[in-house]
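Okay, so here's just one chain, in structure tokens, the form predicted alone.
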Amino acid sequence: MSSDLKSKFLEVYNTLKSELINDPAFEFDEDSRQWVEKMLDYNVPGGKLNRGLSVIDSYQLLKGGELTKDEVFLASALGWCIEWLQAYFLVLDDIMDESHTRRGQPCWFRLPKVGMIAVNDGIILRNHIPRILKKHFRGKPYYVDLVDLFNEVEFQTASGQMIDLITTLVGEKDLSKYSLSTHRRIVQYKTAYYSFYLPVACALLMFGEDLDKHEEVKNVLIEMGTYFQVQDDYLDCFGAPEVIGKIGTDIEDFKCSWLVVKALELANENQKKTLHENYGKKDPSSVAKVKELYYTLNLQGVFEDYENASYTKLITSIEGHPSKAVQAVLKSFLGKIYKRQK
């Protein structure tokens, strides 16, 4: 992704923001306009922007040539819709998880003047998406499909968040609920649909494709999203904090992580007892015991085998696709995440 395209992408953010804080459907005064602008700047453009930029990337690979100014704008607008969706999820997620920081700054709801107003801000972020789609895509033949796609993916993600939350209910810490199939379901719905499938689906619709004819593409991307989350779980424990930019807390937080699921599968009765006694406890000695067990069970080697097997399986599926352009899109995605360190 060229820095030129990234700067164009950021310009589109400013255009969309300006349209939203002057939306004729609501009579803004200075206070409300300033609030929304501050809220957007704080929550929307601060991440890595991978999901949003992937829409332009994917569309360019499908087209196989230079994009017109209009195409760059439309692909960017769809990319920003995904970043808006992400911001909406994160603002509410942080409240539910009682988190303190996000992207190296205090969570939005932690700011003195914000507090629980953040709940309504989340709703506003969610409602900006159809405003953007209506303004820029209403005349397009794929408009209804786009609205439908965003609604469906939002439903899947919220449902994934629900299974995650009810599996890790505080006060009901029960490791026996954790299995590979539970982990996979949570990941598939909570992460893979909106992070992997949605950007490519947006590009396919813009390119005039029928999503119903691309079930195989969806399956490959969901598989890739699952692999991505397993990497995330691995890096949470074994990644260097200075590289990944955060200190992992999956063990303390009693997360249904791929590592604990694998450990439960491989452990003998004594080791299982250690896990049951120490997993999900905040004190450093319990965390150290769990990590020590991960080392004993050689989860690094187990992960390496999983990573290699996933890569081989994904490449085989991708190369089986009849369209070289679609293959290029999927390979570009895989290239960004394979063997990543952060």
The other form holds:
Protein chains: 2
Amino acid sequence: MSSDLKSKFLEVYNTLKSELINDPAFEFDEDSRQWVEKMLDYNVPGGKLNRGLSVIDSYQLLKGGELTKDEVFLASALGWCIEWLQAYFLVLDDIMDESHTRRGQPCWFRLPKVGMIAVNDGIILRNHIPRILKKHFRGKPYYVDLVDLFNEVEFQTASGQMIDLITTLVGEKDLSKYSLSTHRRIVQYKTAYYSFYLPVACALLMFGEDLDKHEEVKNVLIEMGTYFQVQDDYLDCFGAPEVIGKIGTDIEDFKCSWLVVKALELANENQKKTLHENYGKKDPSSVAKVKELYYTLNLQGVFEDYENASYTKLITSIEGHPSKAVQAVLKSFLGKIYKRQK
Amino acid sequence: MSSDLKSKFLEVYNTLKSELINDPAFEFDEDSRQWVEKMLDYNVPGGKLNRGLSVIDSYQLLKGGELTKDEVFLASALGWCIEWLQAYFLVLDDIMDESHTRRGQPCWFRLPKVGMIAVNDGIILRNHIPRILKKHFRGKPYYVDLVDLFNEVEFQTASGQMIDLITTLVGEKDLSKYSLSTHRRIVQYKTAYYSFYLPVACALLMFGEDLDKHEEVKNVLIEMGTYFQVQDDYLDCFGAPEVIGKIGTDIEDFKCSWLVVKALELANENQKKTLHENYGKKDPSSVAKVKELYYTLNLQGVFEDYENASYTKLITSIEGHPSKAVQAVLKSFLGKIYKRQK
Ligand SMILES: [Mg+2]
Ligand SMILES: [Mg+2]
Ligand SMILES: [Mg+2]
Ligand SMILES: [Mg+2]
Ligand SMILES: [Mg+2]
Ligand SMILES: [Mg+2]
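What I would like now is the form predicted in complex with a further copy of the same chain, since the data block earlier showed the form predicted alone; can you produce it?
What follows is the whole complex; the chain from before opens it.
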């Protein structure tokens, strides 16, 4: 992606924000306009913007030529809709996880004057998406499909969050309930659909494609999203905190992580006992025992094998696709995450 | 409404619930299916169902004859979408307001195993609406308008919630910021659109009408919703707790209620001082001083005048409408709330 396209993408944020805080469907006054503006600036544009930018990327690869000004704007607007969706999920996820920081600053709900108003701010973020879609896509032949797509993916993400939350309740009582199939369902629904499938699906719709004819593309992207989340689980324990920008707490938090699932699979009775006794405890000595077991079981090697097998499988699927342009879109995604260290 | 129609409406709830917990867009297992089922039964059907039932009512008045089985089902499904929307708002509102009870039982988030998972449950409730709409209305000519309508009304409601929440922050510092125009904006957006306009708009769309041609109907319903919320504010202080089913706490909670706005308007300097010193305090003697002032200023009489003036204005607007069927819909709504005691 050229730095020119990235700066155009950032400009579009300002346009969308200004439309939203002047939306005629609501009577804004100065207080409410300022509140929304601050809330947006705090929560929407501060991430890596990978999901949003990849809509433009993908559309460009599909078209295979220079984009018009209008196309850049529309692809950017769709990209921002995904960033808005992400911001909405993160604001609410931080409340539910009682997190303290996000992207190097306090979580929005931790600001003293915000508090539980953050719940409604999450809702406002979510509501901005159909406002953006209606304003800029209402006349397009793919408008209904776009609205349906965002709704379906949001439903899947919320369902993934739900099983993440209730599985932790169940796992706290009985760790042996954590399995690879539970892990796969959680990450597929809570991460893969909106982070991997949604950007490409947006680009395909804008390009005039029928999503029903692209089941295979969806499967590859879901597979890639699952691989991405396994990396995330791996880095939470084995990544360098200076590089990933945080200190992982999946062990303390009783998370249904790929690592604990693999450990349960590979452990003997004695090692299982160690896991049951120490997983999900806050004290450092328990955490150390779990990590030690991970080393003993060589989970780093197990992950490396998984990573290689995933890559081979993904590349084979991608190269089986009839369209070179679609192949390029998928390979571009894979290239961005393969062997990532953060 | 016949008790037969009401029991059919209740049957539709079971159909919709069973579709939702078997939605193929997500891989349910027994735990997640049970969670959603309990969450729905706890939060969706326990209210008065006025909003939902009035879609059927209104559609019947528009059609002016017997409804087919299919029409009853579709109008009921739309009615339930509004009840789902209401459940979503209430689950989240109770978290933000730190409420304890709702409809005679503990608020959902107060259940020990639920807690902050309730935030995501609210989101799930919200996501069910487009699932219902897609399943039963995707092929209809008014499908896009229906989806747009729900999105716009949700945006307006969330915006109303926002100004309700931030106005209370502002009012706590300076009570004199509370004005009739602020009050009108809050209640119009947070209550009137989804409680009054949305049911009728659903019926109109199902009947094949173009909503853009019904601006006047919208205005009357918004006016009626505002009157409804003024009644709510009035009953919070002057209603009989045994009848309204709760003990009002608007004074303690520093609410921008119609009563405090009127009191600020009518009070002399001395009385204003009493308000500034006592409004929003939890202790019973402060509350008593505010109530005493309300009696001194004869807010009961002021409310009675407001109620009569509102009624006359609404009836005049309604009778100016060219269609007798539309008049009947609007009069039926007004009849249900005029001089209500609960
Ligand atoms: Mg989190
Ligand atoms: Mg979480
Ligand atoms: Mg993680
Ligand atoms: Mg409340
Ligand atoms: Mg409230
Ligand atoms: Mg009230």
